[in-house]
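Just the one chain here, the form predicted on its own, laid out as structure tokens.
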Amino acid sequence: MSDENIRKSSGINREWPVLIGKSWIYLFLLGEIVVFSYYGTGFFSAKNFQNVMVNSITIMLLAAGEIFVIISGGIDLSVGFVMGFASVMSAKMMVTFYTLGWNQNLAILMGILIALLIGFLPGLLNGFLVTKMRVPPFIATFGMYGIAYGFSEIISYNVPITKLPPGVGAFGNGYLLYYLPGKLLNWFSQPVGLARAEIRELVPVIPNIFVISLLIIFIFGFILSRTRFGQHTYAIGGNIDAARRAGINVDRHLMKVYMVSSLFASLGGIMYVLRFVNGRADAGSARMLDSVVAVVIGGASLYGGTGSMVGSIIGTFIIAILETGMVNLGIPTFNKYIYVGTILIVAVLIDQLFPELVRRGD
């Protein structure tokens, strides 16, 4: 064999590990699907896919905000309780306006808008502490974790906020369309006047809150990958000193990044209210770890500078499918934390040991 053929052969041999390293999350996702479909029952049913979508909503929203912070070289540990704070504020406002006699649709809309506006505050404070006061992101956001939880408990008097307008659950647990095999297709609302047997056969397709969440995430995914704001985020995470020399206002940009994270946490709280028809201070407490894991296994480096929204979505589905598959197999769900923690450690080890394989520069 000639030297040229040897070089070509060795080049091909080196390309395979790189390709596998870059695609390992897709292989992991495929492995999950194979295992749960083989050992479980009805994994490919429409109902099961609906469960995966619903289970992914909160993680996906928190991860969509977290990816901006992690790419910039920071981390936001407050998202879980900022989500709880937003759910409490949103539910409280809806109940207050509805009790005052407002139209329920207007009461719901105002509750959502007020929660979103107030939801910017934790991110603004996090960004101020990190950029102006030079507090490490871990400490600043962990402190906000406690502050948001405390205010949520005070506002809700340590109990879930209930008695929301009836339309909250109708929309939050509604679907994009309803299909009755061989008879009808209805958009946005369940058909009325159906017999009991027809209701059992009715197939809901794609939850409303999943569609809305995915649309918002795609918009911010475009911002991250295709706009100057996204370019500056990657530049700051890659080399903050070089970003300053390039003329980027790093402090102002980082404050915006933490506000984006807080915005998505607030959206997560609002989606929680729409789905469960209550507001709880601890609504997102169990999802902070999941959001970070989704971002990291999606290809982002905790050192900053790399990652993508698409990768975070794939990471989210890995966790959501894991949860749904465990329920399908009858495995206690608290075991999920062991698996998720293990996946996080493995992802970080891969990033540490083989950075050239997994840091994709997207």
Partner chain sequence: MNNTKTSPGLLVKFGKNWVVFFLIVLCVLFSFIGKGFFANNTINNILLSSSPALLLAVGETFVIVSGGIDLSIGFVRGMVAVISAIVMRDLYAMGYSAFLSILAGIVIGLLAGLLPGLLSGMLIAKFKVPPFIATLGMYGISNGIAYGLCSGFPIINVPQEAGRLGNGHIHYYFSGLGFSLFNRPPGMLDSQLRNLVRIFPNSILISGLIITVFGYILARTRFGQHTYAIGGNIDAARRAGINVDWHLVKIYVISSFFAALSGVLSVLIFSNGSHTQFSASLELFAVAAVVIGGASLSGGKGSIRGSFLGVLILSVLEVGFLMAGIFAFYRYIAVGSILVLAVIIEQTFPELIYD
Second form
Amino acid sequence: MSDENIRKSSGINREWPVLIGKSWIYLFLLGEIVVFSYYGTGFFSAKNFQNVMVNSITIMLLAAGEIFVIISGGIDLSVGFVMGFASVMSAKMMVTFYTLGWNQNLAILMGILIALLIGFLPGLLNGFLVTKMRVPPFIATFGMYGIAYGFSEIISYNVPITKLPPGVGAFGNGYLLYYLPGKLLNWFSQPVGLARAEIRELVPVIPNIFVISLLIIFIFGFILSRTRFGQHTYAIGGNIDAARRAGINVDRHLMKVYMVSSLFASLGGIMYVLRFVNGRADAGSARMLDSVVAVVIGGASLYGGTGSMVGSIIGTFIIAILETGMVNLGIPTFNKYIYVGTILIVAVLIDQLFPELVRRGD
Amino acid sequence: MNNTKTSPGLLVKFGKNWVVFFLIVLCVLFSFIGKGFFANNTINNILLSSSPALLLAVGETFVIVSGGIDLSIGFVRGMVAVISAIVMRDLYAMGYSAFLSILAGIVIGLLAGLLPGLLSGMLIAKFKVPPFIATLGMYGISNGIAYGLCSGFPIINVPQEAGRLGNGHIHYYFSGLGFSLFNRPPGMLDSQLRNLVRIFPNSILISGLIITVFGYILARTRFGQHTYAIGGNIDAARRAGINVDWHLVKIYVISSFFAALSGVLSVLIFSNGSHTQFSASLELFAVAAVVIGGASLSGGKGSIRGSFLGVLILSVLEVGFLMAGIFAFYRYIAVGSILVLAVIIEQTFPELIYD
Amino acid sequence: MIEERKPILEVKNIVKRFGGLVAVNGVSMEVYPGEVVGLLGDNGAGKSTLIKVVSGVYHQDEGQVFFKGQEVKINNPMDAINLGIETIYQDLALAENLNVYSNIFLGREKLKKALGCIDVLDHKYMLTESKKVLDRLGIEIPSLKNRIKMLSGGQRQSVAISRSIFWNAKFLIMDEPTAALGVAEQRKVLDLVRTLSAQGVAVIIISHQLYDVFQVAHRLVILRRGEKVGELMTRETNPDEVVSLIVGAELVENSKK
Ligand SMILES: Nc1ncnc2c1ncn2[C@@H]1O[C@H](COP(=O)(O)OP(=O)(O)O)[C@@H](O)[C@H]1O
Ligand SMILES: [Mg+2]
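Can I get the form predicted together with the partner chain as well, since the one above is the form predicted on its own?
Now the complete complex, all chains and molecules, led by this one.
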């Protein structure tokens, strides 16, 4: 009874900080949008927000995989170069099949499928090293970072792979909906037979690759929060011994977790190819840090056990809007690295100093 | 009776020195595959190409022995290279003497290089941020600063004397004119340059001296002893009255200092200050070298001698690949695999590794 | 009444050595359904080692273990759990980041179909079923949606116990269950042990606090230097007699002289 009273009375002083602590990312995101809209030119526009969407795809995909690993108590440093590997791999396949005279859609599809299939391998190996060989996650994936990078440079011969089938860009830079105000509405492709003036007026709505990415992320968000697989991921990160004693096959589960991460990294590489119409080894090299930061901003603890997909998406947008907004204001983007590094440290500091403020788990 | 005693002893001896054997095997292998592997030039090349990795690895050894890791050193090196090149270039352009500009560039570069270590050390020691996160944050920050200062292009127009200093050798030998120290033999024509034999690069001398000093510190002094103690059991170290927090700050400053030193040397050798996104792969090489050299990532084990061997292996691999005509990027695969392999060996046969 | 039934657990002539040290030396004992047995002895007497043989942490060098009349080979903790032998550890058992009912169902989550085909967690079912078992054991926890992190030590222990009971543990091993608890919490855990016993669960309890053991145990087994030196019904003995057995009778007599 007295125990409860103490908790209640201290709750009065604690309530506000806790509320802010729990929702600071939303406030921060809102603040960013307000500041950039106020100071920037044309920042607060449908066109620009679609820009943000496209820019956020890579970080969002990498973060969606990373969140599983981080909740399980590990970390995957290889995602950036696994992404590069997948981009090189799928571009190479597309080019190869296309030059063999295949139908271009088939060539593109094969490129994507093969990259996805091979994309499991780094994760499988990471998981094997972490679980069976007891290699610490950041070392196993650090080694994989070197290995994946080496392979992609060898496949691409140290130059971006180009000359992809033309359909790649058409799809990758296409939109879900094209809308000509007051006149017509067309799904998936630009309507044909428009006058030049009309083309200028055409409003593209929601980038294709953003929709696809978001759809896949939604499915995995569901898996994380609603299914047994997700529950076990949290349990392993919370107390690996308890998970073992509860009969969870921890090794097999972690193996799958690292495979999810490398699958998402590969998706990132494929989306890169669709958007930029080339494949390159360093496609995601600078994005690994961004994805870890997005996950951590989103409330995940690097000690494992907490975090959420929604949080990671918000974290992604915080970074993507920062990036887009800085370009809009003419601030050189290198500053972004400084902010991102700083945010990472500050987020972990908050986690350390005020643990009760950041438990935004589920 | 005797037999059963010697055979595991031999195995352990082999295990403890597997790095040395591996190095020998590599050398033999490459001397078959590539031509002229044992030439003086090749050895100079190996020494030269290993010098940045060696410096980074020495700093990283301190960190890993203490039970941490420093992922920021590649970008810290790049940042310092850019800063010190800018200082040299600008002072020289303002009319200061080459000597003064270079000196100022070196000093300011080294000082700036201490900051990231100081910061990550504080975060790790005082605020209990996990080392790989604190230094990953520093990785982002130093990358941003360097990139901001150079926009991705090398800083050029540093005084020429910088290059002469960095590329100088201790001995020169020219048939007919004999040996000379530090400078080319006088009276030599530029057209004869090809026949000049250069012996032992200056940059190696400098690195060698500093590394020896720090090797001594780690192996022989109380500072080194405390580093091992903290890595072995941080609570025990605390209870024994060691000022662990302060010690850890010093460790990360040392690591940062070596990254800075390597950055400054790179300006002296290449006559420019360059920073790219791939500076980050240097920490992969440094960590790999330290781990190959017998350090444990859980702390408490490792030595400068071991790390030195680790770096040699990686450099022999690099130069060997080059001479054998193997595409350079296979190196990354090799290094990544060796890193993981070394950790597996350490996990599986802990008794085989240096103690 | 207890003696007439068959023992649920019986160990015979258990020997466990660590190198040259004999930690447990030829100990035999049995436990009957619904019985609470207090295992007593000085530090290093071999209590923990003996129960770790039963819970699958160690494997005995000699001797046999019978469970429900059958000889069993317990090679690891999972074997013991699958038989229905649960050990309550201080910290090992719960995922602190998950809530109470998720921990009770950890590894055996109840699923339901969403959209007719996707397996998702059935939170409602797990919550109500957990509530039932907690009520049955008389355990009070403010909300089963609270994470374990927010609970006190005693509450955590209750959750761990409910978890094993929910999954039909017939035999509980508790090594120093009250060591880390406050006085009020200790009493609650002892109450819980009595409730369990009344519901037919057998319990081995190790504790340094004689008073605790005397309150709940029906029978006492005393170990000294790895050997069983006494076995007494609680109501037929007193703390003095037990202490003299724990430290060695000769010693007590010597000091009297
Ligand atoms: N894993 C082990 N390795 C070596 N000796 C052990 C081990 N576990 C226990 N012992 C020894 O066995 C004896 C009995 O220990 P233990 O069963 O823990 O005693 P208790 O729980 O009664 O205090 C002690 O002398 C202890 O040092
Ligand atoms: Mg004990």
